[in-house]
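The chain below stands alone, shown as structure tokens; this is the form predicted on its own.
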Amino acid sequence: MSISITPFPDGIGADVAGVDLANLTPGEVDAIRSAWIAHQVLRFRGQKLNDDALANFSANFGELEGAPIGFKTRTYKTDRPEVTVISNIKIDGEAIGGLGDGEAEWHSDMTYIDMPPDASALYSLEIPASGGDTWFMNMYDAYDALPEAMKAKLQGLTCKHDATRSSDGKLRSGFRETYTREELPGAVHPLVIRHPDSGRKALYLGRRLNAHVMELTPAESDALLDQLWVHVRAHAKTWSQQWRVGDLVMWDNRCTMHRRDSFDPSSRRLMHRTQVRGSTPPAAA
């Protein structure tokens, strides 16, 4: 097989063909790593992966993360503890995985911890006839498109990322509905980070809900974050993944955000996910 990498025309992402992710050579791993840094999101079609193969592929890029808060599966067990189930399927009325069938808002994964994952990989086993598309946003582009005055304003500012709710807005187990600004559980990260491999600056928003800028008053924080979220939706490049069974999509969690479209609750969607543990904390640019 001969590996080929075809960038998408949308300014983010690339298709990788000519590889079997269950049987990679060292040279292919190196090529995939370089493409991942260059293009932020990679898609591999037509893969046949069990949980061992999915975990072993992902481990080429670092130590694997455990399941995030609220994703400990009770009814349905994967073959590897590093593999998380994303699904709306229920057995005897109990969900076998996380995130259900609703819309998931723009976010980066697990930015509510001090060392968020470097990468996430999502593999499709069952998909609905329509809906459930996954969108990706280029956060390098989001930063580059900012006015120079805004870039200067963001230097030195940090943001607390809320740990209490998932990307679909649901309260995670063990947390209260409301907290004071000071008590809100979560991690604090710079609003602008420098990617440790590419060296590029990226806007680092995580997610909007309950986020606040530590150095500003509540009113100032809300105004700034609202302005930044309007900006990224208007100016950052995006790409949408329309899933087929056997697709694996891998993304760089440090310089992208992603979201998911809702889909028919009566249909079935089953995905298995791995995450690569963060190698360094997000560092200010």
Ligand code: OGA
Contents of the next structure:
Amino acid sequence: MSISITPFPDGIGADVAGVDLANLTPGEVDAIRSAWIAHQVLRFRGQKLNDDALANFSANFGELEGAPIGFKTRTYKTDRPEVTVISNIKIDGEAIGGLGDGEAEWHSDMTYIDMPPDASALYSLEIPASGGDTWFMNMYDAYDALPEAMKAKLQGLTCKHDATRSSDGKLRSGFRETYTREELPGAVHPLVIRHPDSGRKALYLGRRLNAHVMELTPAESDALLDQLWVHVRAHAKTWSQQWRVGDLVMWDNRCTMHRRDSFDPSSRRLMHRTQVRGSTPPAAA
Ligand code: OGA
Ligand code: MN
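Given the form predicted on its own above, I would also like to look at the protein as it appears in the form predicted in complex with the named molecule.
Full complex below, order starting with the chain above.
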């Protein structure tokens, strides 16, 4: 068995075959790390991973950290504290994991903290017959495809990333429905960042809801962000993952966004998830 890396034709992501993620050689780890930086999202099919193997694999990419608020519940425990759950399954009426069955809008993970995660990984244990696809967007390409005048305009601008909503748009516990711009809990990051490993510039949007550009008036900020979101939805390269049981998908959270399609609430979807702590704060390009 030797490792093979096949980029998807979509302009983001690659399939990695010929490896058992539970038994990697140091050479394979290096090859996977390089492929992750080069292709931004990696998919490994047919993996058999318990929580130890999932956590140990993920730890090759940095220190693991807990998932966003609300991803761990009382009724379902994974075997490792670093492994959390994305699922619509309920036990005794209580969701065992995060994100439910609805659509999750485009976002990068936890950009509302000062050091957002470098990577996240999802490993599928149960999937619905249809729906629940996960989409990834190339944010290097989203930046490169901007008109030069827009690139110049973005220079030096920073954006507040809202901490109060989860990726499915729901209000997290402990937060209010409304805040003023100044009060809104979250983190401020440059709108264009330079990736520490690839050296490339990426558009850094986080998510649309409640985002605002610090240097602009509310009206100017909304106009600019709306324009950027229209641009990325229309022009950025995307790839969608149709899940099979045993797939592991790992993404570089600094240069991608992702979203998820909704799926039939009466079906079951169960993913175990890890997240790699940010190694540096997002730096202006
Ligand atoms: C996540 C996420 C999407 C999905 O785990 O960060 O956004 O497909 N998941 O479940
Ligand atoms: Mn996410």
